[in-house]
Every structure is written in structure tokens, then in C-alpha cells.
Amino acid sequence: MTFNDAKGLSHLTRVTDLKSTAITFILELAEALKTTNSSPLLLKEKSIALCFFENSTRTRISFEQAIHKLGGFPIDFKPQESSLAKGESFEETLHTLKALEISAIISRHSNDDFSKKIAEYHILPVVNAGDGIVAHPTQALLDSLTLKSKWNSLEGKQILILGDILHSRVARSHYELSQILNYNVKVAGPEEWIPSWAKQSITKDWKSFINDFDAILCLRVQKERMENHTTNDDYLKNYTFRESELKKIKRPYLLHPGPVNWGIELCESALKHPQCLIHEQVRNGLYLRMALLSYLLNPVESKKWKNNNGP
């Protein structure tokens, strides 16, 4: 899947849909939008449907707010209250939305590659707000925006992803993004939670080398994607970011995509640590999604605005 498909539609289903130049532009546009006093109406009169089959706070509300701030209209499409519940196919639903002058669809689903499958209908532009365990491209991009504001560039940086790697779509998107932006990803977690794509990146004794990393991304334990899950003592001992680790931190920034299971992934006092960027991640999610939607649905005007207002 490319950013522009054969029918001329633009999609974001994986970060690999974007070239490095496009990512750089989106991050710079996000920074410019973050500092402007008045948001440009780059989505003026565009209606965008949010189709979330899974619950969400940060991702959903930031997309809704992004559309509002850019002059568009977010449409709350509730699958359980739609004709999908009567047996209508998603393809026909997309045709219906297009006929009702919807400009794009933002989707979240528990199935892997759901957004890619609906993009292949070539009916509406699709933005992936989280697919199964394989992709959450806007989360990886907003994390990179958050870190870029500290370093200016991610190139050559060492980032540790800690915890439930197997069930994390964020981890997979970061791994893909690292190949484009040239930063290095290491992972640490229980052996049964390390997928095949991450085995070459395992670091065993992460606690001893905590200040060798530039950033540490703690992941939520995805209990809803497991059967009969219980967090065992081994996990709490070896992969929880505890007070003892927090006291050692001098160099790395701390991130978490949220929501946090406090005491399992992170100790609660981490939120007050000066290296913790969790609240900045949430704020940057708004501006990253504003920039992405602008670039996706109004590329010409977004480039003009950025040239007049950005770096």
C-alpha cells in the first residue's frame, strides 16, 4: 500500500506508506501548528467519519479535536448502531458514506490490517487509528514528534521498548518507523511476549544499562488480547519500571502510549519525574493528527501554509 493508491486516494494504514520526506514534512507541520495562534482551516467543510470498533480516549478525542480545529466536521460513526449490525458489508457502508459526502474515514479495529483491507476498496481515504497487534502509525509518529522536540532529530538514537511487545501495535509501528528515520530500537520483555520480528533486537539486562538509552517506551500489558492472563511475579520483578529504576534515570526520556496500568508497567511517581513525557505525548497527538489529516486531505494548501509559517 502506498500513500497514494491507483485510484488517487491517500491512505495511512502503516508508517511504511510514508516516505521519509513526507514524515519530515508532517512533523514540521505539526510543530508549526502547535505554535500558531490561529489554526488554519485546512479541513474546512470536510466531514470525516470516526469508525471505532474498539474503545479509545486519547486517539479518538485527539482526532475529533484535530478535525474541529482545522474547520472540519467529525462524524461519530458507531458500528454497533449502524447497518453493519444488520448485516450490511463494510464495502457498502463505505459507498453510503461517500454518497453522504464524507471525505475520509478514521478506523480502529481489533483485527490485524483492517484499515488496509478497507483501503483496498478504493472508495474513501483511510487513516488507521489502530489495527489489531500490527499497526498504530499515528502513535509512533506522535512519539517521534515528542522526542524530536527534545533532540531535533531521532537519527542514531537508542530507544528501548519495554514490556508486552507481542501484543503491541505501537511497538510494531515504532520498529517500522525506525527503519525510515534511522533510530535504533531495542526490546525487553518476557520471552513469550517477544515476536519473531523483534528477536534480533532483544536486550537482556536493560536495568544495568538504563542510561545508555535515549528514551524508554513502556507498553501497556494488553490483557484484552490474551487468554487467562495474570501478571506474574517475574514480570513485576524484571519488566516493571519501578522506583529503583526511576532513581537511576539521568539521560533517557520516559514515554507510555497510555492508558497506564500503574504499578505494573510504571510506578506512579514516574509521572512527576522531569524526564517523563507522557502528558506531552497526549498534547502532541493532537497536532500530529492535525498535520497528518491536512497533508492527507489538503496537501497543496497545507504545504503553502507550512512554507509561510513553519521552519
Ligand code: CP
Second form
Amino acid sequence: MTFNDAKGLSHLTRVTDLKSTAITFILELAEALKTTNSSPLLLKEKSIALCFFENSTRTRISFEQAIHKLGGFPIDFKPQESSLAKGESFEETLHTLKALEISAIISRHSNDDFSKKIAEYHILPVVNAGDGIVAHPTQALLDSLTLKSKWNSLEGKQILILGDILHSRVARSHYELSQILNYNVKVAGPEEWIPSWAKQSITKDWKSFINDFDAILCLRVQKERMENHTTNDDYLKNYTFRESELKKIKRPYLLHPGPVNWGIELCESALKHPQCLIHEQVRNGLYLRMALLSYLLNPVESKKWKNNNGP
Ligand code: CP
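Moving from the form predicted on its own, what structure would you give for the form predicted together with this ligand?
Now the complete complex, all chains and molecules, led by this one.
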């Protein structure tokens, strides 16, 4: 059901590591953990290292909280305060963590293939919490959990991804997930921010068709991945989701992975709109990450728990 390496370690580097049956299981387990408000000890006494080379609030804290709630111990590995700063290699760092009885590593890094490289060492299971501009699999999965709770299934749904597609690891993970869960991704954004993989999916004049979409996912303008970026008038006029668009929406749900640059991607009053799911996304991140870690690190007991408590 999942990508197991030659040593039998289960990793999540991209959503494509998971078969659709595994994704369905994780989403159903997350829903069951949420609705029963349960904290089964599926990670009992497991220590899991969080290794974030980039800033984070939602992803990092939700993983930490998920590990706590499941009876495990989150270990805060601070790269800049570790022996990496003295020149120790990452491979040797992984061996060191393993010798200290760490069960898995959760990583975020600006390099596109960072978690894949960790997986290739075959030392510890790795969960990707954001790699460069290519993958943020748990964000796409938690967005799917959020939308699934509204529709039951994502199959055939039309999702517009809006803004800075090029620098977004969330957009890329959604594109991959859409091919597994059979939803349709359209994109709209400045031409220079449309990567090659999204060119077939461009929607011009998205504002005229706003109620044709089932969900609209606004993306953060990722200034830290650009040189000399200033948000220009063209962006604000054509791609900011403003009050005028907010007034029109009836059908689509409104999402944003956060953090939001208010007034650039989205007007602040969106938070009060009944179709806005931004805070639900954050909450669902906790349950999705509880389910994912349980599935990867304790699949047998996770299945037993879900059989007794889930659909
Ligand atoms: N969506 C997301 O990854 O947010 P953080 O950077 O706060 O983790």
C-alpha cells in the first residue's frame, strides 16, 4: 500500500509514494480520529525527530501535537544548533539519530529532493514536510481531507489554484494528488509564474467563471524564493481574491495553505465568509498528520483501531 524501501522502511516523500487505497485509508483514519476525538497510543514511546531547515508554524506544530496525542515524543532537531554546523554529514547525523532510538524523521528543506535523498540512505523513515518548490504532500492531503468532509468524494471536482504556481510545492502536490483521486486542477496566475507542468491547465479570465469551480485554492506569493520581488499592480488587479470576488461566490469553497499575505493573495474579510475553510484546513492538519504517522509507523494497530472506530 505504500512505498517501502529495500530495508522495509515506509517513507512519504511525495503523494505518489502512496497508492489510492493508502490515501483513502489515511483520510478515513483522520476523519475517525477527529470525529471520535480519540487519542489512541499508536505511536507509544516512539521518538520522532523534526528537522526543519525552513520556518513553519502550522506544519511543525501540528506534527508535534500529533506525536504527543498518539503517545510519542517529538524531538526538536535544530539544524543550526546541531553538529551539522561543525561539518558532520547528514548521513552520519541519521545514523546518530538511529543509534539514539529515533523512529523517523520529519523534514523541511529548500532543496527539491531533500526528503528523497534521506529516503535513499535507507537509515530512517522520512516524512516530507515541504521540499523546495516540488512537494508538500501533507498539505495536499489535509486540503483533500477538508474538502472530502464537504463532498464525501473529490472525484470529478474542479479546483482552481490561484497565484504563484511556479514557487508552490502545494500546487505541485495537488497536481499529483488530483491524478490519484481523480479531481481536476485548473490554474490561474501571471504567465511568468506558470511552470511547464501546469501550462495545459491554465484558465484565463477565471473571475468570469468563479462559480463554475468547486473550490478555489489561493497560494502564498513566495517572496523568499524570488530575487527582488515586488508585488505589481498587474498581480493585484488580476489575481488577488478581492471583496468583489468574495461577494460573487456561492458554490466554491475558499482555501489557502497559509500563512496568508493579506491583501495580496486574499482580502482579510474572506475569513468571515461561510465558504472559507482556512481555519478548518489548519485543524485538519493535526488529524491528517496523526493518521499519516500512525499508518507509516504502526500500520497493523492503525488498521485495527480504524476497523473498530472508523467507516
Ligand atoms: N501551510 C504551511 O506549510 O504552513 P507553515 O509554513 O506555517 O507550516
